[in-house]
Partner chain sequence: MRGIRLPRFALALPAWAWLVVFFVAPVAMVVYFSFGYKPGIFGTHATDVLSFDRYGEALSPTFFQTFTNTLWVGLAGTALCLLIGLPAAYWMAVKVPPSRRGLLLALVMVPFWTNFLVRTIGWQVILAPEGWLSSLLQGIGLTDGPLDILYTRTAVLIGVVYNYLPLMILPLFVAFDRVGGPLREASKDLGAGRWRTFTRVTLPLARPGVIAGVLLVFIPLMGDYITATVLGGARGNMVGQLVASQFQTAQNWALGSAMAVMLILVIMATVAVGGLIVWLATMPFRLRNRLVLGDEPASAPAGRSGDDGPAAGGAEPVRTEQGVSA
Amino acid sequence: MKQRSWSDVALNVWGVAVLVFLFLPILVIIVSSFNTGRLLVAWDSFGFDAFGAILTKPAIQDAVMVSIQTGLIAALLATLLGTLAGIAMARHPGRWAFWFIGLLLLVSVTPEIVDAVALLPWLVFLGQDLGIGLFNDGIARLVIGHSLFSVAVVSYIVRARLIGLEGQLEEASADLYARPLTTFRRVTLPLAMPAVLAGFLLSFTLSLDNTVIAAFVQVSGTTPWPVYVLSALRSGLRPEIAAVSTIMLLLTLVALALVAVVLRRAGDSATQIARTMTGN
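Give just the one chain, in the form predicted alone, as a structure.
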């Protein structure tokens, strides 16, 4: 049996240490969600009181519902726009696609604080100065802010899915005198559907995590969960915060697992799944 070198052992130990460092805080939050004490940092005993408190506190319920509602609507909007953009870039490449990808890249790398500072006066101008009531609605504001980055993500994923598939099926459909809309509905969209579903689920999880933009554009009565947690820091975090965070974590993991299942059933390998989810 070949003896392992000290460098291999050191690298393995270092890798395990990094993983522990990254995931230990998440484990602490999960354990703290079963704390029956008043504050998150003061352990009292093990119990499910924090999960029960979620059902008795309307403020927590409202914040969670706002986050879920915003996430679903933002994911639908981002998926619709991103799917059309991704199909256009994959099936009609050209100089315009180069500049459009650059624009999407700019959206992807722009810091959230910059987007938030830019969005706030723009939404106020549209809603109050021009009198467009839609932009005074808290859910609409959150959906717009959360969709910015997600549209780029969906566009990358759909383009990556279709650019690796030949266009003979669409050409054959046209040769058989199918209308462009029929070809899109019965050929192109089914080919892109795994990426579309993956983009929708990723957009939903990204919306649940959005804090900076939400803190800027939200209005009274539509406070999402991340902003609620941020404001709770002033009075001290309670175990129910950890309980809801644990539920959110499970929801995110389920969404990511569904992404992998959808792509794998479409015939993608593990490497292709990773490349698709990163837009390569």
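Please read all numbers here as calculations on a predicted model, not as lab measurements. Only the largest set of C-alpha atoms that superpose within 1.5 Å between the two forms is called the rigid core. Residue numbers count along the first chain shown, from 1. What changes on going to the form predicted together with its partner chain:
A movement of the C-alpha atom of V13 reaching 2 angstroms or beyond is seen between these two forms when the two forms are aligned on their rigid core. Put the two forms on the same core and the Cα of L22 is off by 2 Å or more between these two forms.
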Given for the second form:
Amino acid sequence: MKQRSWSDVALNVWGVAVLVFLFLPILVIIVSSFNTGRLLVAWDSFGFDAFGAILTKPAIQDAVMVSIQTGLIAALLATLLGTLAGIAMARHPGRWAFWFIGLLLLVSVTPEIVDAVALLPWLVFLGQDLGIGLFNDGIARLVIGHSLFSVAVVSYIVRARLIGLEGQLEEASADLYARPLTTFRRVTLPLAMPAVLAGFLLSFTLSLDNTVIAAFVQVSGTTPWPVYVLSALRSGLRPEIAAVSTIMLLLTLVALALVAVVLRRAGDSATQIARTMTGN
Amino acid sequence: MRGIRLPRFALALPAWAWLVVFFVAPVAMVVYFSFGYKPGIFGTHATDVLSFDRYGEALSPTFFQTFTNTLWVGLAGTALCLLIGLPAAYWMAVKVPPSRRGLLLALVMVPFWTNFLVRTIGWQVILAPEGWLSSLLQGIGLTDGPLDILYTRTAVLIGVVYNYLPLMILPLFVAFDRVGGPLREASKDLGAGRWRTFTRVTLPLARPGVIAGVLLVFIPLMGDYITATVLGGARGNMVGQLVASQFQTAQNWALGSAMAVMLILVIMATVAVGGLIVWLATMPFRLRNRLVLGDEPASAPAGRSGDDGPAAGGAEPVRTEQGVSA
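Switch over from the form predicted alone to the form predicted together with its partner chain, please.
After this comes the whole thing, all chains and molecules, with the earlier chain placed first.
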């Protein structure tokens, strides 16, 4: 073992410090969920009261249920649209793909608050002025709002995966007299599957996380969890909020672990997983 | 070929239609609203007379301060993310044994996928004047009174650096990882020290990652609404809140729309100006580093800005980076 230089030691310290910084508020929230006091900020004593309180508050349960329901529908929709678009970009590129990627880029760089203030009058216009009932439905409005960014993310991920795998397999399948639809179903889709699953789970987490668009487009009666927390911010944060967050953190961890396992099975290295997950 | 020949973009059509109806159309409508005005107390917008007046209003001294404040938080936040994230990403990609990299990446990603709002509330708890950090600092005598950071611009800065840091670390990690060990070893074999290897080989090759990280942090940060709402209070206002308040409380959709469009314009202008400054500032460095083998094609400019990274550079074998000076 050679002598470690001062710069290596400094980098080690820095790296660990950054990780601690990244986990600090999450740890604070987890600890706060065991606070028996009335307010989140003021520590009283250790106990499981907050977790019990969840069961007695239908508003919290409803909000979480709305979030999960919206998340599943939005993720399904975004995965369907994004997968098809990603396959088209990877396997049938052309001038159109250039414009389409431009649109996806625009979707991903537009600040959420702009999407939010734009969608609100638009949905009011579609739902009330044009009288299309679907756009007055709380869940439908949330799904629309949450799906925009996710469609772009899934498209990137699926495209990146298929571009990495050249088209020879599809050509071979066509040479062996498989019809285009059969090739699509038996070759292209299985090839894209890890990216599709990763995209689905990422869309789900993105939807669970979405606060800004949800706060604008939500209809009273179908308030998703983050919007519930946002309104609780004004009336005083109680430990129940930390308790639900702790439970949801566990759920997210399970989802992330699933993504990692799926990608690793498909033979990706840690770096490739990171690239897939950040959409690079 | 049997059946009907579908156009190449057929599979992308559903996504395209979805985004046109629920992204392009509403945003276009907001741009249209921004030229209108607020008719009376009860109306939200009217577009029978179109003008640029709302843009003038959005830049009036009352709101202009919020724009400069947002730009300050955006630039300072991005710079801090780069300063904090760069060594951390380098450490993860180069110094940590490969077997442990996956775990570290997962650790960086966990906060990224934890609820944004809840993470920010975590900081509110930490920075609260009656919180444990405040007591700790007073206990060891670093501060006299309770911590007075919450609901200031400093709190917003801490919040945004925290919230967007993973978006900086991940692309930087990928970029450093891609440079690979052999190039660094070659540089050291040719007599360069570790600092020189880093500044002349690793960092230039990781440039696409740096650019990606800066953009991934700066753009969403400028439009941030949550962090400023939770940590900023009245003293740490950002444009996102301004836009929201015009739609939710003031009911002036025309002015709110103009502010939203201004926000996008400010982001684009800052990225363009920043890119130009960096390009000009690094020009002498690039010219000195460039080793021209054979004749330079007359049409090619001396250096290109933007994203011609190692991948794109590989397509032009006449130009290579010079690791050590002659």
